[in-house]
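What follows is one chain in structure tokens, specifically the form predicted alone.
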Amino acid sequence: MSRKTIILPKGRRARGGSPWIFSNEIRMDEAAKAIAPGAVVNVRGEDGRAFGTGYFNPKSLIAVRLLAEECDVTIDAAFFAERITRAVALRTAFYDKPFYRLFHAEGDGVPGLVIDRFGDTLSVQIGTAGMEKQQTAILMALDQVLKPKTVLLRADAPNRTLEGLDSYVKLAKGEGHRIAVEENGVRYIADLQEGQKTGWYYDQRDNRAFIAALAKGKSVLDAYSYTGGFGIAAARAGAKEVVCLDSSAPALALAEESARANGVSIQAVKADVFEELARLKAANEKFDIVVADPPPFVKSKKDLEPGAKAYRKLARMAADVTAPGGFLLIASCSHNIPAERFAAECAQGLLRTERRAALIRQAGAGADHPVHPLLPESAYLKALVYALD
């Protein structure tokens, strides 16, 4: 069967190089609607101009996600092997051990595919119908390039429902899903099957190192700590006290296990973060360093206003428990709130504490999370560090 073609009509918004093409940009006729979700297609203008090879889903707002700039590119194991090889070469330029985000979707040229590497174990996140159809080719390519011992498929991201896909988590190769993660000289224990996303958050690696460098002899509150990424790094760096605060008992159990693996101690507190911050303020308890790295408050565009208000509230309440002369890190992993809006909300929250704050660091994810230069949505992580008087 010959490959189907998606047509971009004249008069529609000209494509500016983004790998995404929305449903209102294409000719959504009966022929297009009949194409199976996830099918590989060519994309052309009405004048025959080639826009590239991609995969199509008539049920999704993002109707086409481009894989190549040329039409008729073969999408098979060899294609994925080339992209994965290129991604590995980039990571080995700045990491000396194979612990990193191996593949970051659009940033590495394959929308809908995220892979985290933990030595000889891979956690593969498949988020779209197009990548679901390519699962066999992807696994073949990974075997060809890396020969991993274990491959876990994490096909359970919420956006899969928008693609008409079921959710599942399963081992595609090997056994076991509890692994050790090496990061910044710290050893963490992670559960790739039961944990969130791919099982670990490499995106905060550089920010954890920054906070750890400030932590010697300091008291540290790691709010929304999950499995203790910031807190244990701070403890390893010589913090005198570390409190890991989270609402998940399993995540805190992993944090305590990781602390023991590093020969350090933490205090794990299971509680709602906002409620515990209010209690700490009432008790006049303060910390030299406070980290607040919450789950996304703005999961979709309709959540922008309430989510922005939540970031403002978090900044205020986190500052209330930051000691004079201390440091406060606030992060957002919500790509639906622009960096400028996030910074403005945090500033308003700090203003309400009537304390002087100096912004000393603005950062995103590490270099293993490359950003597509024409897709600002791929730069989702925002981290701000303030010095407070």
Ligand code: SAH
Given for the second form:
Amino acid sequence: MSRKTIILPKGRRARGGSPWIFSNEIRMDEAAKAIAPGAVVNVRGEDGRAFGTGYFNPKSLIAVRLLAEECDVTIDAAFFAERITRAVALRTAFYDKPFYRLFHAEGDGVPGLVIDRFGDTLSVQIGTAGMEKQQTAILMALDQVLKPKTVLLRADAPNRTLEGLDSYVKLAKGEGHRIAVEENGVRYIADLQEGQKTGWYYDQRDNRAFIAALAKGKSVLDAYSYTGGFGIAAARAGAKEVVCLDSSAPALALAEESARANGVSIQAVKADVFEELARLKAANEKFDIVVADPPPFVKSKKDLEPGAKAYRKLARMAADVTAPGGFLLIASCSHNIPAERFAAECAQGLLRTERRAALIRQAGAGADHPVHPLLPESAYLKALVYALD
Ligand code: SAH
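Show the form predicted in complex with the named molecule, please, because up to now only the form predicted alone has appeared in this conversation.
Starting with the chain above, the whole complex follows.
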């Protein structure tokens, strides 16, 4: 089967090194439209200049995602094995246990592929038609490089509909889906099949450690706790009281189970965070440390204004329940709000509380979430920590 070629009449962005080429940047003629979604293609300028090997989807706004900078690169198990080997080498440079985001899409050179590693269990997220087509090659490569016992395919991210893909979750290998995660010396229980995304949020690892280091003897509110990533770390570090607040009963049940496994206790509260913050304020209840790590408020570019307002409101309401001399962490995992805008909204929210605030930490995800330098969207996580008077 001969490989098709996508022509770039302008190709400015690709020339600038971005791994994404948008549908309005390519020559979308009948020949291009006839290419099957997910097919591997060569990308060339009108003058024949090579822009690389990528995969194409005529249904997606991001028409081509580049996999290599040369044309005619063979995309097979050996290709993925090389990329995965490089990704593992990067992680082993700074983690001594095999618990990390093993592969972070564009940041590791393969758009659409995310893999979290939990010892000998892997949770694989396939986000695009191009990666769906390469599933067998990816699984072969993983076997070759890591020999995992269990591989779970999480092909259920909402963005798959933009790629014309269906949604499923299945075991490709092995059995079982409840695992123990080891992070910062804390053991958590995660459900890779029923849980959100890959089942665990490794991106907050460094921020959890930062909060835990402040937590001894303190009261902690972990709002949007999910399975207790921040709260249990704080409890293990000697917090005197930890409340995990989330709207998901299964997530809170896992948080309680993990707390027991660590010999600590937490209070799990199932409620809407905005409602509970209002109730706590009315009751004049305050916490020494407040963490607010919500789901993305800006899901797409068109949600920017209402989402930005929601972050501002969250900062104000979370500060209202932070004790004098306390700390507030507020995070955003929205790709679609720039870091400066998020920080500006938080600042405005804090201003309304008339508390003096000092920004003491500005962080993103850990080093196992490498960012493609020409794709700022891949630096999605922003976490700000304030000390409040
Ligand atoms: N802080 C967590 C990750 C949070 S993910 C960690 O460290 O692992 C976002 C969480 O917000 C999810 O668990 C989701 O169930 C919860 N959530 C979403 N909307 C909510 C709402 N309105 N009120 C309370 N929790 C909510």
